[in-house]
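First comes one chain, alone, set out as structure tokens in the form predicted alone.
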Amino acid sequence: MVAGSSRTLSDQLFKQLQQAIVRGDIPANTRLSETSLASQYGVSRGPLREAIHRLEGRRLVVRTPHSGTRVVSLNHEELIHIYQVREVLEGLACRLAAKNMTEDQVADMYTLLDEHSQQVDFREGVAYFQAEGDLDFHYRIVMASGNQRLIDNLCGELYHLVRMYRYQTSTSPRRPEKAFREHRQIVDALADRDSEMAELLMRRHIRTARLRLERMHTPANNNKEYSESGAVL
């Protein structure tokens, strides 16, 4: 196999594994067996190892001595702390975006929501899945804030980890429709250039996720690691 085709195969495998982890098809804390994955995806060990190494770089998998490589898992307290920070920082990002977004960018946000509404999982009420980068509602708003410190914090090393937990409880009953409706209200505030309302709605949106997490787990379970559950959109 030539280097170019090996790289292409590794890229494809990386994307497949990343999506499987984010969607919970490979649950948190799962030990990754190179033998099983190579057989499942029909690849050799080389491209697989490169793909897993890239997943480590995105903090979706962790390698520990004597226990191999596993899908990352957060305990209850760690996840709540992340969502407390998100509530404040994404609220600020939304406030800034209301001032800085161009008319075209606002129009693109409505187009993005229209695209989300056509997803099969969403139409069936199963889940609200957002691909990474410009296809992600939250990512788009943070980037539009124009504040590089916010961008580094919210779209940096924790970004894909947060996406994993956002998705996995977007599958709870009625959550996809409610989250989508909240997104639409936020974009309406951006379109109105109402920075205070935009920040309020975003903070409320993320706070709802955090409160649901707190209800999902009793104090006795706070130190347990998550498997297929996580945080809401």
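Rigid core (definition): largest C-alpha set, two forms, superposition within 1.5 Å. Numbering follows the first chain given and starts at 1. The shown structure was predicted, so the numbers you read here are calculated from the model rather than taken from an experiment. First, how it differs from the form predicted in complex with a further copy of the same chain.
- Once both forms are fitted on their rigid core, the CA atom of Glu56 lies 2 Å or more apart between the two forms.
- The Cα shift for Ser73 between the two forms, taken after rigid core superposition, is 2 angstroms or larger.
- Once you line up the core between the two forms, the Cα of Glu34 ends up 2 Å or more from where it was.
If the structure you just shared is the form predicted alone, then what does the corresponding form predicted in complex with a further copy of the same chain look like?
Only one chain is given; partner chains and other molecules are left out.
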């Protein structure tokens, strides 16, 4: 038991397993054996079962009675569905953030944009940095919304799933710059306290990503799980 010293074993296991799944250490569609995992983490089956049940609540694993639990594996359609939900939820987050953000938080957003503007120029490893930076960007706006339920939905569930399924946007290498400009527009709207515009821009920003996903839909990769790779926004 090395990291994440929570109060109870179940909490520790929950965090460890969640991190392992999101980071890809446990690949999608992997079967989670209770006995082997219990011995692997050096605990009994009781706390491990509870952790798995909580992962099920977060929709990170799927459980079938008497049969076993598997790490969630999204097909093309399910990923599109997630982006549809994400579009409206982040639109709401942006609208609320425009009202509730402090001036300091707005200033921090501009600082973040400056950091990203430097990274966009580097072609090496831009996918990874841009991906993490992008999630950071969205993360901050959601946190500033002040709506705890919205925060839980996005940061506690959807972002984990999105992080699992990042795609290389190989068809359009100029996408990072466009995404960056969109980010700038969004922050400008936040600074202006223009909540309507902020919601509209964020929805369009994510809708763009979804349409890109939909375009790479072929009968071949339908009903087929994706492998982890690059960034989409």
